[in-house]
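The form predicted on its own is given below as one chain in structure tokens.
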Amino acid sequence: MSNYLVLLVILPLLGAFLMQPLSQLLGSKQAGRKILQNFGRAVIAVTLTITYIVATEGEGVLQLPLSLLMGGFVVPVGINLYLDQFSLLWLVAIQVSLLILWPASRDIRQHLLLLVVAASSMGMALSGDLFNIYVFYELLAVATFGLVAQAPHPAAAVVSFRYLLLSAFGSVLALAGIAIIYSQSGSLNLAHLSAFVVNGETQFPLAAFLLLLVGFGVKAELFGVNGWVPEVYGVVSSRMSALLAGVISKIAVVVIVRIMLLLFPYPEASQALLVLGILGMVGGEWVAWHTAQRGGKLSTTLAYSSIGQLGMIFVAFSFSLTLGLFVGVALALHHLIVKSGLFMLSSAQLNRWQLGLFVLFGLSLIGVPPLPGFWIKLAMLQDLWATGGGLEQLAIALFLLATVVEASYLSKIISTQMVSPQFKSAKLGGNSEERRNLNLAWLYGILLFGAIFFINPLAETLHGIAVQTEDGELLRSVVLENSIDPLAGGEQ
């Protein structure tokens, strides 16, 4: 069954390749266009089914972790795909989000690019070696450039070019970090490199981690390389903003966390992540407040708010203990649901009912009980307090301050909506696309509200994922079993 893992990457790429020939074959008739619009969603539905079959071996019970060494090669040579509960979680998040957010556009290029996004993001989540992580990262970057460039906005071309330059800069830094690691080890396989670290054979320099952190951090909205966020979210559609903020940014975070846990289990690496997370949290929330006070666009305020939320996620993941992983994953999933719902609401003027939904998302984002955001933020504060360091105590103070700032600008947005004419008349205009977005916002609202009644089982599930993710020995045993180390000249 593990051989089917490769289909999660191949099928979306094949679907993207077939999109243009199918377009020419079906022509411009409405029936043909309808088939093409649903073709990409059908491909994702197939990959989601394959994900279930692979993860459960068709028996309905998780059979993880799994490792696939392609082409008959052995570690550290060749392509390695690794599936554990951590990567499975994000595979499902990617595919379900794409099914929900798939656009109704007639532009075939958008559907094609989204299939490439699906293939590359799933490839990043599954890759067990640095080289293929980098390849899929570049493929994801190209696809997202295309999605930004084809947006129906006069500034799309300029914004996509700036985004291209910043991402290219990040790619160069990430490649430099990978080169440093390879020069010291002769390997790029994460499990193989982790064995070097655990056995004390080598200790990779912090500079390599910083290069990888900043390089991949471009997509993760990391402080210092997140200047593209407000511009891009301001020109793309609400669905694309939800996809970029809710899913794509999390995949980059997943890669960074995996690299830190396996290759850089040092306090200095965690502290670097903590410092950049704090700066992103404070900076993002402050600018979001300033934008809301000036009456800026809701999408721009949400973009800066997303930067602040990603900063909180980095702060949580800076603790390599199980509790830190648990809080980081919980924050990331909460952000995926809440921020996606808020971006869906940002596409139209709200009436009383939609504003009530906005308030629900805002209250959970602030951390008002009994909404899920409260329990997650409480766990994060407990984690910071238990660590007890001076930097962690500063993080607590700034975390609470950022929450107050967050509550302030969300209140400003709500009060602004309440005085609008459409709110007073309780009517909602707009086109069919806006109405579809609002329906999706209700779906995210139902998911958020439903989570209130499943807090304990959800927490137990996420805790189990955190425990397995922290277990580097499990990964090494699964990937390196019966593999030959050419440097040692024998079996490991």
Given for the second form:
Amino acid sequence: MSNYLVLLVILPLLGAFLMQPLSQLLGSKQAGRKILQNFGRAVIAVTLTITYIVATEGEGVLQLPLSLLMGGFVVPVGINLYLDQFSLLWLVAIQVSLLILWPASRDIRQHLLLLVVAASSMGMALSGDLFNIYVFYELLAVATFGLVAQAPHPAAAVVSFRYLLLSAFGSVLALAGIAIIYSQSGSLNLAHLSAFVVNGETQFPLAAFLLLLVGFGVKAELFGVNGWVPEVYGVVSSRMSALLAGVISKIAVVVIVRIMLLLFPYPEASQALLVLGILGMVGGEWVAWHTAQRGGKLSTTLAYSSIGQLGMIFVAFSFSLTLGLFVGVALALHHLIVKSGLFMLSSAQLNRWQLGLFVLFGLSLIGVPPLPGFWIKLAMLQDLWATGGGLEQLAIALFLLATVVEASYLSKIISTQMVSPQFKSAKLGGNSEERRNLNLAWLYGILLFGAIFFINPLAETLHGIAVQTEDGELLRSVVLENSIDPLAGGEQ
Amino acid sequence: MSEFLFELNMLDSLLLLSAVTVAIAILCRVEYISGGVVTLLYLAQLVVVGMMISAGGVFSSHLTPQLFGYELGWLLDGLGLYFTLITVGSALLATLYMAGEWGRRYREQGKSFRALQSLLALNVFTMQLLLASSDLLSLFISWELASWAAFALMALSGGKGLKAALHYMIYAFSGAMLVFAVVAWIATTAVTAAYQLDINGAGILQFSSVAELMQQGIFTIPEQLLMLTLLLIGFGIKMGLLPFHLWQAPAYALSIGPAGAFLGAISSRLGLFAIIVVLFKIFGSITDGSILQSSFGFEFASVTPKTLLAWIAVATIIFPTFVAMRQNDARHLLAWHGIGQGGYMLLGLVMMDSLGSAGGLLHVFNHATYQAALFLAVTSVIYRTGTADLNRLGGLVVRMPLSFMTLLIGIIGLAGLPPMNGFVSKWLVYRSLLDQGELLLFVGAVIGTLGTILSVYKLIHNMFLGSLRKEHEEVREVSWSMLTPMLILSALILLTGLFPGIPLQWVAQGLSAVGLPVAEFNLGGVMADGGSLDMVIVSMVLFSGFGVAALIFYFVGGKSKRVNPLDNYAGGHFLYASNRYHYSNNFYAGLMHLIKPWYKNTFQRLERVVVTLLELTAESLSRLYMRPHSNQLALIIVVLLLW
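So that was the form predicted on its own. Now I'd like the form predicted in complex with its partner chain, please.
After this comes the whole thing, all chains and molecules, with the earlier chain placed first.
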């Protein structure tokens, strides 16, 4: 069954390649266009089913983790895909988000690019070696450039070019980091490399981590390389913003966390993550506040807020203990739901019910009990207190201050909406796309609200994920099973 | 399920009833019915609270969810019951006020009565949850809920009220975050400590367990002090303690009339409640100086948390009271006093002796009664005249005599003069200050009272005394639906002034619940060494004095003639109605001239400084994102090189 895993990457890519000839064949007829419209979605639905089958071996119970050796070549000669609960969570998140946020536009190119996004982001989540991660990362980058450049906005071309520059710069850095690692160990497989680290054979230099961090950090909205965020979110549609902020950024985080856990299990690496996380958090939230004070665009405010939230996620992940991973994953999931919902609400004037929904998202984002955001923030604070160094205490203070700042600008936005004329008339505004977005927001609202009643089971599940993610030994044993002795195969 | 319902105790039924009230307020679309139904539901809640008080003891709810590995619990002891009584009582009277004519006009103006009603009910429910919380987590959760419910109620008024509500929200949320930090801190350490101390891990955040942790020295004394400070600031913000008081007056004053009465009466007292819990249930041991001295090894020059708090309380009494005096809007004036009165409560409680703590806690009840009465009276005046501007009113006593009477009784209570209830609680606080030899604090408290008397005179004079304005000639007294709660409150102020023993027995239950000493009391007052207070005697003396004066007035020199209030003469000249003969603008001009240099708006400036600092950081941070990315690239390279 695990052989099907590779279909998750191949099917969307195949779909993307087929899109063009299909449109030539079917594009002329009404029914054909209908088929084309739903083709991409159908592909994702199929991959989602495959995900379920692979993860449960068709038996309804998770059979994880599992590793797939491509072409039967053993690690480190061949490449492998690795699926554990952590990557499964993100696979599901990617596919479900894509299904929900799939654009209604008739522009086939957009659908095509989204399929590439699906393939590459799932590839990133699954890849067991650095080089494949890099390849998928590049593919993802190219697809997102296309999506940004297509946006119906006069500045789209300029923005996507600047995004491309920054992203390309990041790729170079990441590649340099990978090069350092390869030159030291002669291997690129994560499990293989981590075996070196655990055996004390090699200690990869911090510079390699920093290069990888900053390189992949471009997509993860890391402080210093997130200048593209407000520009891009200001240009693309709400759905694309939701997709970029909610899912794509998280995939990059997932990769960074994996690399840090396996290859750089020493305090300096976590500290770099912590410092950059704090800077991102403070910077993002403060500037979001500033933007809202100046009456800036809602989508821009949300973009900065997203930077701040990702900063918090980095802070959480910087404690590579179980609790840290737990909080990080929870924060990331929460942000995915809330920010997608908020972006869905950002494009139109709201009536009072929609504003109520906006308030719900806002309250959870700033962590008002009993919404899920509160429990996550509680765990986050406990995490910081438990680690308890000076930097962590600074992080507590800034984290809470950032929360207050967040509350300030969200309430500012809400009160501005409240006095708008549309609010009183309670009429639905906007065109059909905007109306559909508003309806989608309800879906996220229900997810969030429903989570209140499942706090305990959710916490347990996430805890299980965190435990499995932290367990490098498990990963090594699963991946390196039946493979060449890593130590024997070390220095080639 | 039926088994569960059968087992509902009184606290469960109270919370259930309160939740039902919220649900009905939200769901009942027929607004003229919902006013009555909700009022009846509050009455039912009051009955349950009354039954609980008369039964005495501690009621614990069956509501004990296990969340995140912690067991949350709710239980109501004497202290919580006392505050719950005031909460439900205020809500009942505020709802009664708006159930009739007031509500009808509110609906006719196209506003949502349902929203007002539901948010008020939500406030009551969340406040009950807060008052019944038995552990840090349930305290924090209900605290947040109550804060946001209060915010929503304030924001409902829109316009300037919304702005004030946002201002409140920032303050309240900042406070809540401080509390959050401490709760998480204690929770983090407590889980490991639970094993050592053999306390049930899930219930580790219960107040008693946390107090145990503090006594066992799981946290060092400096750590405990830091926690205490953060908690006091966090909760003190809600109470309007200096220097975090700026939000309160506009937020309460600009709330919708009856909602303002409710909020002014009880909402900010939740801060006091939480402070009492923190001070006496958790950190009881470190408030006096001895432990500090033993742990730091040197004398603290008599600066203990206790004296520090007492001085903050006195500052809270003095500054807002004199700010109140400058207000030209009746609601703002009252709301500023509300802050100052909170100071008396804290001052009494931190004295920690039987008289002071009884006075402080009793003042909560007394304040609620007269503040609600005053707010409702002012709301009535606004209802009839459309303004609460003290420069645009006057002479209303002949048109609205019952509102005048309510206001009169209210301000006597507020000023703390006999025979009203405010006198009793202030007397107890003063006595305690004198007993403990705190002369400076006493002087401070008296200065506050002086300011109160001056400003409440301004209030009643500018609204009800002097000459009637021409545009108010047709003004009538408000309807009975609005008068009834006002008169009930007036009666309460007077009755509990004459017989302070009634509220004192609730206070006694509250004090013993937190382990504070309880003074001996009877129906008429308090018995203490070196001078008791018996309000029955005080009032008899007072009333007989009035009686003698009335006899002289009516039978000896009584040459009075009723005239139309617009029928005025001065120096033998007829005064036309267009000639205003009412001295209200620039009231207390002479005094103001003297003390004006003292008003420096220091706190506004402090607040401005903080906001400006935030803005500056935000501005410079936003530069990072506004410029082209080359800067960032340079930044990254520099950082990488430095590493």
